[in-house]
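Only one chain is shown below, in structure tokens, and it's the form predicted on its own.
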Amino acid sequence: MEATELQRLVAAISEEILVRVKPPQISDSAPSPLTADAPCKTCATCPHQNVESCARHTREVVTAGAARVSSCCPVAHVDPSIARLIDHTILKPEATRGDILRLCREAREHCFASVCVNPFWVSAVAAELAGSGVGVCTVVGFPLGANTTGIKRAEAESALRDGATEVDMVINIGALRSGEYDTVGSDIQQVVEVSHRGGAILKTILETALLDDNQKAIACALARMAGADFVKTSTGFGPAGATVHDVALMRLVVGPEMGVKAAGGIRTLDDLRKMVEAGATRIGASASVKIVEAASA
């Protein structure tokens, strides 16, 4: 597709989406229909008030439509069918081999859906999780998205050889903001091709805090056209995380077929409920220390 034709297409898509997303606007402070009118008698004094550490709360989110829930902490009192929805993640640069192996042990114990780590650790995670049924997820072009397409392809190919089954790729944010949509679309498409050829799914990270609504809509349209499996709000390393507005906009653009992951700044059950109501099918949580402390209180 010619660059000018692509620009016209994505502009038309984004214009239509922005018209549709305004009436009615979903407010970050709007009450969610998933929020009970009265406090739960069973959980009123329960320390496990976050979805990752309370089986009842997790089931509520799953019932509402979440396909997977992400966490950086161990899950307490959650049955295996719930734990299978959770991506167990550690992307901090200071993470040690001991941290990675601990994460894998927790994933095996609780039967998490996947363990998500930086590329260096993929082979270790794949070996540790062999035969467990837990997936291996890694990141590409992370966290800036400013690598060349060739480097991103090489990263994905290396990760697949090492045993990755899911690839989270940061889009070329600078090119998107420059209006170079053909570059962004090709960048995504080439990593999609590598990932799918290796049997892995591809999630595109937009870093929504750096984009305006028009750019978010265009990025989602490009990811959909390129064949990506998910769009994701944030890396967790940007200036801000997910918002209800962003998730709703992303869902409108990609439709019901693609996955939408809300990540960054989701610290309470109420936050999670709002994101699911807005259209998220995976939720990334970040309040790991508080959750662990609450679970052990």
Second form
There are 2 protein chains.
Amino acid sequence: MEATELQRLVAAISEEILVRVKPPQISDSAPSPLTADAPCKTCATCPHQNVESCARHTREVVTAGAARVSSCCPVAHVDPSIARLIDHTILKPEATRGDILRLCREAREHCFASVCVNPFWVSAVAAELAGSGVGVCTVVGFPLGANTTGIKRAEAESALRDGATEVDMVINIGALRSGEYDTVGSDIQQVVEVSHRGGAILKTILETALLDDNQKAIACALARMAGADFVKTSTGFGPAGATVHDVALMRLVVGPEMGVKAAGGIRTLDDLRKMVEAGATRIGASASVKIVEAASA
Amino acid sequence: MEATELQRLVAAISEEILVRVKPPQISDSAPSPLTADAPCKTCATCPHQNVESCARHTREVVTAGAARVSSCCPVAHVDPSIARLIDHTILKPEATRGDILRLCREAREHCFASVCVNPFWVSAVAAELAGSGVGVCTVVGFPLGANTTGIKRAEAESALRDGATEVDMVINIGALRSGEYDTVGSDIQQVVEVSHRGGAILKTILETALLDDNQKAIACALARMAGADFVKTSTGFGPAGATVHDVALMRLVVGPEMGVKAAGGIRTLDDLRKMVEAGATRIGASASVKIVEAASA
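Having seen the form predicted on its own, the form predicted in complex with another copy of the chain:
Below: every chain and molecule of the assembly, starting with the one above.
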């Protein structure tokens, strides 16, 4: 799709959204994580006290348009401009405790942005990564997005208590495809509220392979209106993963200030570079070690 | 695998379980759903006041070893001995409200055992099926099983409030494969407790395609010890669905008194019959209408 076509599509969708969707209301009781005085957990435990590696400060950096942050655990052979883009990920249900601990070791060694695991493993990962500067990312409503908003909120609250610093939630795909945009927007906004109150980043997973371009753009606009920090392409469990087309479309809709995470099927340094060129500022991958080793070769 | 081999396997596994697992403790505060005086919601709303169609009474019938219960909404051209075996299912995340309402219409018309949907749709399905005698089934920890036990409990409680009469939960597959059997058993037992307190059936999904035979048998034994009503083969999102081998193994381990649900890839009447011959007493299917029409031809 040409850039001009994309711009026309986005303009048409923005018009549709303005007509059909009420902006979500931010609760007065939810302090902004960027102004709240809550202690900064990651920095407090980081041996280098480097604010740039902290999830809270990453949010500020992302908001300012610079999503590549430097590492607080520099290792000579790793290119931090690549490693700090990557959420090192195992979400397959058959992963064992041994797999999860290996993931944490690799993340410490290679200075990845975060380790991304299912909720059951969050407390173990938080303990393993304490003081490393590597974020603790987990998933909510995953991978179908078809839980109630109340349960998605409870999942985020539970994950934050267990030590998560980043939350990747799946939108209500069925409601979006049913045209129930208020439901979709409120669902995102309520999990954003819980996550920000706990000082965590919130990424909104669209599962782009199940949506047409119109629906993808509407979802991005809803995520932006709801105050999400990132939009993310895919769960890795859908019929397909990230594409350059989808990343470019998402970047166009959310503008320069939000993060865009490409996930699903990114297995090589070349895959990663194509996604970054299209506008991605974070990458979800399982082959992360292979990717950074290729960058160092 | 021959029957004698299976019996040897089960004997060895039972011995292993007795050595390694503490039996879960049932809370004194949880009344038995079979003796509690809570009103029987399904029967109360069923125009025929037929106790056999009620989830609570289905539990009694299943416990007595007869899982095929008669329908309270007889339609001449439907064979109730087939239709009442089937949980008419849509769990794909892209299903729209229109798809869900069609599922409910088909379930009423064909007298299926239940409609099985994701949690977001439970309240709508309960409203559509009120008075029909068709159960309202939903899923917990689905499809990865890797949520915390606290969230699985909250999911079950939320679903029961929304009108669910049957809960299909995914076990903690990663913990099972890590040999953490106490965790797996307690996870099941706590969701059983919540479900039974609300008068609902609890089915335990193993995701057999991710387990070896030893792990499948251990999971069945843990489900039985935890008081689950059924073991179920698959989510439909794993690498493979139900097999005759797995259903026979599961039936052998759980004995004649528990239900066995075969799900995933059952698309024809012939598929259904093979599963029932192997020991299945409930079938999860999306092609349910085609299956019962073939039985009536």
